[in-house]
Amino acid sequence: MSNPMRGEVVRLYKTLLFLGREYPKGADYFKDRLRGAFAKNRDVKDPEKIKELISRGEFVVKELEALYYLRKYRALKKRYYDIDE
């Protein structure tokens, strides 16, 4: 019998894996950490706990997106604005 939240967990994993390609410390570092985090919670069966872990993962997705947008903004600012005062 399959867990009904399995699809959400797989989607979250794929999203994080995709976002990890641009991680500042490297994709391999991020991939290892991601795999470890999901493996640590592999045996969780309680639906409430799974929902809590999914919401935590979605928070991490938002944080990574904010990190990437900030990095792009800083690069554009450095490129187009004169920093000399």
Given for the second form:
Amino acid sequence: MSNPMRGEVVRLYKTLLFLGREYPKGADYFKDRLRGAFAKNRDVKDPEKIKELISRGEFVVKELEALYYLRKYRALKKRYYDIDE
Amino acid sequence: MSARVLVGVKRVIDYAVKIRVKPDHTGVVTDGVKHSMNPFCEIAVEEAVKLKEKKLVKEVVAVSCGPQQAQGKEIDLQIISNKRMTVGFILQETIRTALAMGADRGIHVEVSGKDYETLGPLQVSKILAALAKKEEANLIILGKQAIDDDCNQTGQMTAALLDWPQGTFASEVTMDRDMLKVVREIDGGLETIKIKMPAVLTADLRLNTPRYATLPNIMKAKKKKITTVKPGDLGVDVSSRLEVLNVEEPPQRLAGVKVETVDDLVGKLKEAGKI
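The form predicted together with its partner chain is what I want next, because the block you gave corresponds to the form predicted alone; please supply it.
And the full complex, kicking off with our chain again.
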């Protein structure tokens, strides 16, 4: 409870939860895995280690945003631009 | 520097949703279906916000037309069936997304019921033209088309109504004082034009990469102002002269056939009259 980085971790969790609502395999699938990933590291106390884990989480955030963008871009490109017939 | 940009955003059925036609062929099923901002409108918003970040414009105003909220009955039904996504201030959510992406304020043009069902590019462009005059906008950026009706007319009509130059299908825009250099995607290549502001731009797919509306930004966007106006206040008549006669699903793709040998293949192709 007293960890000074708690706020940052909670924010990351919320951001990921929000992003997970659009996950291709479903929000529930994503939520389970997200919970699992955070629960696995619940006992980490070392601030350096926590920082590292947060930056890994932020990397996942970036990846998800890129994934959603690409998915949409490809869908539109296929619908409106690919002339394959 | 003192330019104001008006960006039109449309709320459409999400691109990833499988569209279903209503059994009576009057339209498509929208109740309880996930909606989001039209992807081309996202690109338009991103371009406007980018211009603001480069300090080339002063203010970005997001505009959308639609009903205030879902009909009372629908809300009750959806709470019972626990589908919360379309409940509440549905349209404002689309404007909020634009605000979360960086627009400064929103204008919600309230069109409800029957008028909303028949609201088409002409009505929207009349509204946009009236708003552009009222807000003293110097630039209107729109998506080139919406993924629901695929009309690709609103930008062109708005430019015509205002008698402003237009840069449609923009894939690159550079602003130099009151001149715009627009690279347009045309059949078989690119065309570069130079137009004078005030002008209307419509965004093509490759214009930019729209940023993601993040959770903290959506929260912050709640503090930004959304004003509501009625088409009547703008002196716009939204009645439509178009009538939808019938909506059909596209034909089902027929199953293919597997052939064992090359001879079979040639035979089948001859049968189908391909060779």
